[in-house]
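Just one chain follows, in the form predicted alone, and it is written as C-alpha cells.
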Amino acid sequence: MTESKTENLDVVVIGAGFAGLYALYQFRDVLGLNVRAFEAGDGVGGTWYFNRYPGARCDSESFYYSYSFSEELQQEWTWSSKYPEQPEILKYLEHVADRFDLEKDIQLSTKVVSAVFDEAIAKWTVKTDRGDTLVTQFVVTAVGCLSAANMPDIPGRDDFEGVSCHTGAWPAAGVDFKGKRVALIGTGSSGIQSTPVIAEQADSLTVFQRTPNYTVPTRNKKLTPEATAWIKDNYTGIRELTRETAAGFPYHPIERSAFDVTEEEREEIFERLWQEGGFKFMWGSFNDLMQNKDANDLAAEFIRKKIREMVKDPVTAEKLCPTDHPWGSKRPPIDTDYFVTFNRDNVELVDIKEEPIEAITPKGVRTAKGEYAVDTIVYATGFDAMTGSLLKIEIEGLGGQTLAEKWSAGPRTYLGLQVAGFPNLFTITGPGSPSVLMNMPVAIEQHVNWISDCIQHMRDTGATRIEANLDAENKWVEHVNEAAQATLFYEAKSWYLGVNIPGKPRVFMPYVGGGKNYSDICDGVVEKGYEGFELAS
C-alpha cells in the first residue's frame, strides 16, 4: 500500500506482536470481520522485533509465554530451552503469522499517526504515516506496555562520535563490542541482561548505575525431548493453572506466611528456590512478600547475602547490593551471571548518585568526577512504560478531546480496557490492568477474548457503539490505588508509577489485584449486562 486511498474495516489492530496478531487472528479468523493490522517494524514482533540486545532473554518459561489458543499450534512447536532467548521468541511469532496466514492483513513499516471519532456515524478515522485514511468501527491498540523506548536528556548526548544505541531500540545488524571501550547506562532488566555479555565481547565495559537492582538467576537449561514430551503432554493443566493464578505462572499458589516456618526452614525454602532459579523465588516462597515490610525485609537480605558471596570485591558489593527500596516492589529482573560479571578485570561499576553523570562528550561520558573515555555508549534505560506508545498517537474521542488531554493527570480506564469518552477503542493490557504484573501471554489472550466476545455480542444485539461509563471508570481508577497502596509497590521510585519519565504524573499504572481476581472482575462485569459500559445503536 504506497499510494493514499480510503478503505472501510470492521477493526483497525495498532501493532503486531503477542497482542496484535492474537488480534488479529481472533478477529479476523473467530468473528469473520474485516481487520487490518498496522505495525511500525519492518516485521512481525513487536517488543520482541525491537529488543535484539545482546542477552535479550523472556523471563517468563517458554512453554507457558506462548499461545494457548491453538492446541495444534501448542503441539508443532518445540522450545529449545526454560528462558528463549529473543531470536526464538521472534521466530515463534514469524511462524503464528506465517502458520495462520496473517502477513496478508498486516502492513508493516507503518506509524498509525492519528485516530478520530465520529460520534455522527460512531466510527473511527484511523491515518498513518504512509498516507493511508481507514474508516473503521473499532480501534484495537496492541502497541506493548514496554515499547516506548526512554532515552535519557543528558547535555551533549547528541555530540558522541562513536557508536550510540538504546536497549530497545536494536539495529537489526547488530553491533560489534570486540576491542571496543563500552559504556552501559542503567542496570534495569535490559542493562542487567546485556552486561555479561558485552563483558565478554568488549576490551573494557564500564557500567553507571544510578539504583542497584535486586535480581534473581535465570539457570536456563536446555529443555530435554522427555521434557518436551512432559509439557506436550500437559498443556491442558498447564494453561488451565496459569489462568487460575495471581501471576500467570503455573504454580500453585503458596498460603504460607514467611513467618509460619522457623528461620532454618525458611533459609531452606529461599536456597532452594534461589538454586531452581527465576520468578517460583517470588510466587513459590511465601505470600506476604509484597504486602509485609518485614517479610520483604527477609528476602531482600537474603539476595543482597548471595550479592556479597558472588562479588569479590567488598566494595562494589555492597555498590550492588539494593537497599532503597523492596524486593518485588520494582520489575524483578532474572539474570544470567550477572553478578560474578563485575569480578572480571575489564568491568568497572560506577555509582552515579556518588558521581552523577554530567554530560556525554564527543569521546565519552563525563561525571562529577571525571570523564571516562568510551568508542561505544549503550542506553539500557526502559521506556516510557504503558502509556508512551499509546500518547504518540493523536487520539481523539467525543468534543474532541484528545487521550492525552485526558490523561493529562495520569492514565484513567475503565479494567484498562476503554476509556471514557473514547467509545469503540479497546486498549488491550492497557492501564488499569494487571498487564506487566503477569506473565503476558495469559494477559492478552484473556483481554483479547474478552474484546472478541463484546464485539459479537454487539453484533448479535445490533449495537454499534460501547462506551465505558464515567463513573465506573472513576471507581475502577480508585480501586486500582487502593489495591497498589496496600501493597509494597509505592515505597519504589519505578517505572510502574512513570517516575523515571521527566514530568510524567506520578500514578501507579497495573492492578495488582492479580490475573485471576481480574479475570472474575471482568467476567462479572459481562454477567451483570457489560456493568460500566454504555452500548448504542
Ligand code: N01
Given for the second form:
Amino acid sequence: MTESKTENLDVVVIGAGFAGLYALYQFRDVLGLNVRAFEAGDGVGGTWYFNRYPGARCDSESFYYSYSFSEELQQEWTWSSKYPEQPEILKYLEHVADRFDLEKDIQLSTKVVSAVFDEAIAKWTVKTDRGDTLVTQFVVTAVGCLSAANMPDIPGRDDFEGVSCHTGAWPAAGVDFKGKRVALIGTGSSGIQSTPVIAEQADSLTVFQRTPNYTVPTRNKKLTPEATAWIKDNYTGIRELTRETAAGFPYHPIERSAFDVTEEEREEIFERLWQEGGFKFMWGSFNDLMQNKDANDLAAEFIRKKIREMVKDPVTAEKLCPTDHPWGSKRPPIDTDYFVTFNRDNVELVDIKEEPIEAITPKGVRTAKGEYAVDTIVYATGFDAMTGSLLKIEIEGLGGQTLAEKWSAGPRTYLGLQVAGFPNLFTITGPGSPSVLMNMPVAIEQHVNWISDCIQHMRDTGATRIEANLDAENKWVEHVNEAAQATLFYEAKSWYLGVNIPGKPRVFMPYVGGGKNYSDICDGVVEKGYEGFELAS
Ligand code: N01
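Let's compare: the form predicted alone is above, so bring in the form predicted in complex with the named molecule.
What follows is the whole complex; the chain from before opens it.
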C-alpha cells in the first residue's frame, strides 16, 4: 500500500492501453486538463501488456492498427511486418508513452476499485486498491473490451499440481513448454494463435475444442523498405479511408453480392483472398456474407473444403469443421499454420462435445472418456467481454444506483459513450458502440476525440455536468438490437452476445451499424446541440 492521498483532478482515466494512452495525451496535452490515468498492469499497454501468450499477434495490419493522431509518431515508427507480434506492439505503446511523456501521469500497478458520483458538486470520488482517493469532474473508462479474463469454473481447477495460465493474463516471465505435456482449452483467436507455437515447443499438446472455428491464413510477411516508404508517404489517405469505412480498414468496400458472379468466379475470388490472407477474405469478397445465410454458406463451405485439404486425418478434419454457426458470426480468427498443426505426431484434438470435460484433476484433465495427464494447462477461454472490466469497478451513479444494477439485464448506453444516471462518466468503446467490430485504434480515436470535443464544449459554455437522457438511451439500445437482428450475428453463441459467460444476460453488445455511419451519428448529435444529452451548470 502506498500512502493515502486525496487529489483533485479534472479527469481520471481508467486504463493505459491504446485507449487510455491516447485519452491521457488528448485531455492533458491538447485540452490542458489535470489528468491522471490508473493502470492495473505493471506497465502500459493494456491488452498488449497482458496477452503475452506464444503466437500473440495482431489480426489487423500494423500500418492501420496504430495511432493516427501524430504525424511525427507515424513517420518515425517503422513496423517490421504486416501482422507484428505482441512484443513489437507493446514496444510501440511503450514508445508512445515515452515519446509523449505520459508515464509521469500514469499510476501503474493500481486498480480503480470504486467511483461514486456526488450530485451536490457534480464530481466523482474515485478510490484505488492502493489507498488513493481522487475527486474528479470526469471519469473516462479505457478498460478495454476484452480484458476481464474468463477462467471457466471447472470442478477441481485449483487442485491441478502443474502450471495453469490464461492467455489473457499471461505471466510476464513467460511459460516454458520445453519437454512438457500441455493441455490447451479453447479454440478462439487466442487458442488458434497459440496452438502452432506451443506444439513446436512442447513434448505434446492436447487441444480441447468445444466449438470448431473458421479461420483464414494470416500470411504474415515482412514489410519491405519500399512498402514502408509507400505507407509513410500515403498515411494521410490511409487514415482518411479508415474513418470512411465500416470496419475502420483502409480498403474500399466491395459492392458485390456472392450471387452476382458465377460459381467459377466466386471460387476464384475466395481462392485469391485465401492466398492473400487476413480479414480481406471477409470484406474484400462479397457484401452480403453477414446478411444472407445462403451467401454465408458458400464462404463457410469454402473454408471447410480447405480444412479437409489441409488436415490429413479425415476424422480430425471433420471435428475441426465448423457447422453450427455462420462464418463470421463469431469474431473470425486468422491464423498461421493452425490446421496443419493437427498433422503433427505430438498434437491431439479432443472434441469436448463428444467427451465433455468433467474435472481438472491434480494430474491433468478428465473427460467423460478418461484422464489426459499433463504438466501445463493453457486456458484460452476468452473474456467476460465488453462489460466485465467495467462491472469489476463499483460504479455508483445518481440515487446510489450502481452500474451493475443498471445493467442487470444487459448493458444500456447512449451511443456506447454514456449511461443515463451516470453523469460525467464516459466509456471509451463502450457497449453500444462499434468497438470490437472495428479496427480498434480507429474506434478509440473517434471516441476520445468526441469526448475531448465535448469536454471542451462544456468548458466553453460553462457547463459542468453532462448526462445521457434516458429516452435517448432507450432509443439507442433499441436501434443497436434491431441492427444486430438484421444480421447473422444472432446465430452464434458468441461473446458478442455474452453467451460464453454463465448467467450473463444475452444482449448483443457492439453496434453493427458500421464505423462511418456511427461516427456520422455522433457528429450529428453534436450538430444538434448534443441531442440526447442533458448539459447543466
Ligand atoms: O476467446 P474466445 P479468445 N470449456 O472467447 C472456449 C480478440 N483477440 O481469447 O466457442 C471449454 O474467442 C470457447 O468455446 P465456445 C478477438 O476479438 C484478438 O480466443 O464458447 N471451452 C472458445 O473456443 C477474439 O474474438 C487477437 O464453445 C471453453 C474459447 O474457449 C477475442 O479477443 C488475438 C470454455 C474462447 O474463445 C477473444 O478471443 C486474440 C469452457 N468452460 C484474441 N469456456 C488479435 O487480434 C470457453 N471455452 C491478436
